[in-house]
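The chain that follows stands alone, in the form predicted on its own, written as structure tokens.
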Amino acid sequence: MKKLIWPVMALFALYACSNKNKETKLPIYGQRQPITKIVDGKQVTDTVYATIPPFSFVDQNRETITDKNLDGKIYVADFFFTSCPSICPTMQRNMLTVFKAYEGKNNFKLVSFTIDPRHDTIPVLKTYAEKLGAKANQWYFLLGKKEEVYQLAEKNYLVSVSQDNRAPGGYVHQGWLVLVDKKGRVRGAYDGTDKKQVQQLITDVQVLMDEANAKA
């Protein structure tokens, strides 16, 4: 769990700086690579940012959901398990708050990846989602192979997850709600147990929507 603390701390440090400068544009996180090319006879350098890679999982309605379902969408992702006795209930209630703020918006989704595929079968995820009040066409609860989900969490969403029989519920994971833009780039991470940060997340979703509308 400790190995991913530093990038998250850096993320919040950068975000704090952007607020001080009163910038409305959110930073882009993850690895980046400069690409040099010739345009109209002049050398131009562009920056290519890391994006969430292709994936394919199954949701609570047994529908196959891939990264293509999220192309052109702003979305919030988290990692949880239904039998979690610690932070997950609070996280998911706060995810519900985000859902309600943008319910019915076709360009906005929520994605919850289970880190306990043995217990969290499709029927379990469906029951959990229905009790929470989540709508399947806007909020996906995804089940996939454990190693694929864990790699995606740590390498791409920068969220630490692990199985630990000593921990409550048998798993340890960070409670970040990760904001991803329409191009699949990570634009922010927020403590899913902190109402103030969740409200900031709701505000920042609108920032991305405004950003996308301005470019359109």
Contents of the next structure:
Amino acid sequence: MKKLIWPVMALFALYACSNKNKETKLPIYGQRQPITKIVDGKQVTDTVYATIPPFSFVDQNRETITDKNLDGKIYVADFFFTSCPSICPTMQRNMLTVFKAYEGKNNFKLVSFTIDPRHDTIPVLKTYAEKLGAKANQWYFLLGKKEEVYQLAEKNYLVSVSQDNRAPGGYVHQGWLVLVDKKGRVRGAYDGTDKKQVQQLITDVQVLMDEANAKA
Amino acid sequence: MKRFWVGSIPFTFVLSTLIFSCQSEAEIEYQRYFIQGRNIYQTQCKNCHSENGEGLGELYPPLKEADYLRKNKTQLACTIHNGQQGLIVVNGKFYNQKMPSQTQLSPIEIAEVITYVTNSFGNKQGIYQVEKVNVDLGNCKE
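Provide the structure of the form predicted together with its partner chain, given the form predicted on its own shown above.
Okay, now the whole complex, with that chain kicking things off.
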């Protein structure tokens, strides 16, 4: 059932897009809770959105990267492994396109979590990142405990991953590129193997940047 | 409906004989290899070597206008069947990653995908028949 989350959301998004009103606002995904507070003696109900919880991993340069590094940044996350023979090369090729579109923008990051921590050691990730053409301070390749990465993927980024020895390369995973806003809220997921959706992602990053500017 | 299909059989037959007789035997064989090869490329190779054969950064070497294909004609079958590892030079650039073996491909499929690759992306080497692939596979280093 969980595997259906993003396809269903994508349908939703498609429908929303077809409504052609010029409202360029992106939905906010994940569970939300109403919170009732007392402000100035009056009862107000506010909505609290799900955010990416705290984490601490290491990147290709042995730097510790936590959720704090991404606080106040717009970023795109995906889950991959360097020896993946199936969809990852295509996903990473498309991540590279996104990277190039916003290269040098310091409020924009990319994060690629490896789902194969045993093989993808820091030197392996470093070589991979350099050969791909990714700049270290803008695109993190993160290594963490397998259980933590998988939890984060499934529970928070809503991307299904698992180990399966029958699958090519030993892992099954979905190719979503997940867009997260400055407050750590998931704002969209795009099929990382589909050029059109990747173009939409590039557009939507700009929408989030404008949204942040409008409020500032 | 059924009458229509039955009735159209002779027509299709005449039409296809017309088309095919205008092409030489060799051309037809080449076309068959190329089209099958394209299907194989789309499902088995495109992820790494990309839709237009450009590869990806320094990770996956290009097939586009690749001198490697001309210089290693009789090695390509082994590269595909056994995979490949170690330093290679393609169009003056170094590559040193691992290409996984494609043991799921039969000799004829290898011949077809070689024909496709060496006649696409700016390459023009002509058909590479299954007979040659069988010989090449017998000479693989591994």
